[in-house]
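Shown here is one chain on its own, the form predicted on its own, set out as structure tokens.
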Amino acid sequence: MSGRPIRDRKTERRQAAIDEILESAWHLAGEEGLAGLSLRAIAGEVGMRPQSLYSYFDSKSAIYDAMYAEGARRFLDGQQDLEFVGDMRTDIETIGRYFVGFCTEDPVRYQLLFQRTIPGFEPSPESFAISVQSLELIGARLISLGIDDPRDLDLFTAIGTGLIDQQISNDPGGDRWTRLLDDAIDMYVAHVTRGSGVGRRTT
């Protein structure tokens, strides 16, 4: 015997089909918008009959959920690769630039992950847990910098999404709002360090 693991070719083919379906779903969502995604269009793009999609996803919501999980995982993977130096201003800028860059490079993905644009859709607990992990990592980094008030985590994410929303809505492809990130970070750092040199403590 060669000692090589036996490949499960059936599982590999199934996963390849799932990956192709999701790739097509992202492509079509980029053209038609998330709400305009249809099973018939996805099936046509991957060369399947619409009913054949149900062998892989039992509903359109299941496709949205798989897209959500894929997008959230990509964000988390990139987040885990960030390098920090222990300086408050520098590390906050690193997080902010990654967040803003990730979201503005693919507005459809941003809408799915961070906005409620699909009526009736909620990510499954398993998929949402990936996003929770990402938020926890941001919170842990802020705490390591002395920013331990939960309100300051909320403020940080609100600043980022505010710039992103304005950029995507009013200057897609430009930088009218994202170029304000440095100023926003300066204001944020001034806010969390006022008086004591570290973030505000809860009582």
The other form holds:
There are 2 protein chains.
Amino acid sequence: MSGRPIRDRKTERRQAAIDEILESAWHLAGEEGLAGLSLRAIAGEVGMRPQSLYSYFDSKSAIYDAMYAEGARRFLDGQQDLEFVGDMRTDIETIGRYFVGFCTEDPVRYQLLFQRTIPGFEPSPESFAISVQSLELIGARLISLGIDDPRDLDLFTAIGTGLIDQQISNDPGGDRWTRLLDDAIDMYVAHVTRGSGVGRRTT
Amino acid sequence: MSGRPIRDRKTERRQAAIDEILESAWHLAGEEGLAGLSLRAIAGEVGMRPQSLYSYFDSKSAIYDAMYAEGARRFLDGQQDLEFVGDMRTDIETIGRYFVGFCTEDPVRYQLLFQRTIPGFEPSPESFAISVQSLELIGARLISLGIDDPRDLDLFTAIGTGLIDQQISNDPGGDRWTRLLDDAIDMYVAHVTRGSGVGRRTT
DNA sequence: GTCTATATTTGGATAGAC
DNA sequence: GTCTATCCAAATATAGAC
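I've shown you the form predicted on its own. Could you give me the structure of the form predicted in complex with the DNA?
Next comes the full complex, and the chain you just saw is listed first.
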């Protein structure tokens, strides 16, 4: 009897088509805005009729969800490649730079992952779980650095998104806010170490 | 000869209709999302045919712009009512509370005024000028408190929008991030006064 | 100023032949 | 899996009667 071949050429072609569709979706979202994305435009770019997209995705929402999952996965993967040294200032900066860099390098992806501005769309539980994992990793890292108050984790994410949000909204393509990251981290580290003995002056 | 009456009833009726349209626009943007706003839905609420709206607004963009102007005006007016005492910690908190309160009490308004997520819309120069005025007022206030580095103004707005953004995106209706405002202000004030002599310990 | 009528475009989605 | 054909709905916008 003939066993199943190692490579499934049909599945590979299908996956390639899916990848192409998503690539086009990202591109067009960048051009027209995330909320302005349309199946017709995607189909036009990949050389299909709009209806043919339904062979790959059940709905427009499903495309948004696949984009969300892809973005969240990419963030998580990059995050796991970060190298930490155990020093608070250094490691906080590593996370902060990664976060800010990732978000500003693709504002549309930031909007999809971290804001709630697409009417009617919310990520599926499976896709959302990827994001939750990222946040948990950051939380665990902060704890390992001695930052164990959950409020300080929330403050950290707020500072990050604040710089990113202002950068994207008010100086797109520039660095008016991202260049403040160093200062912001100094400020944050000073805050979480206040009165802890570390770096405190003995009067 | 008959002089012009003090009150122009026709103009008053027209203004009332405009107000009603905008009120409905805000309401529907809250229900369907800002990007999901439609002239049909507005017309339905105010008891008109969609086409009749064109007697009041040239386009859908013009409605967005009127909403923008109204929001910006409201922010500026409320801002001018704030009372300051000259103490940095107190006055920064006054501004911060106002900013966070204003934005979180109406997330759609925040999205329209402070983010850039509506494909194809940007405020007219006249409307935008109102926002600029608000930012200038905050900047002047910070300077009067001795915070004269423009970077520190940008850092301040970043912290504010960061708390607001996280609050709206990840805990809508709650206070998980807004309750961190006090801590955030402590952190910020400590940062801008670092090494300034004020509050510094003499070793 | 509001309506009817209509133009025009665009969008998401389904049925069925090939 | 892709196509043709279509549907249906919704959207913005204009012309002209009343």
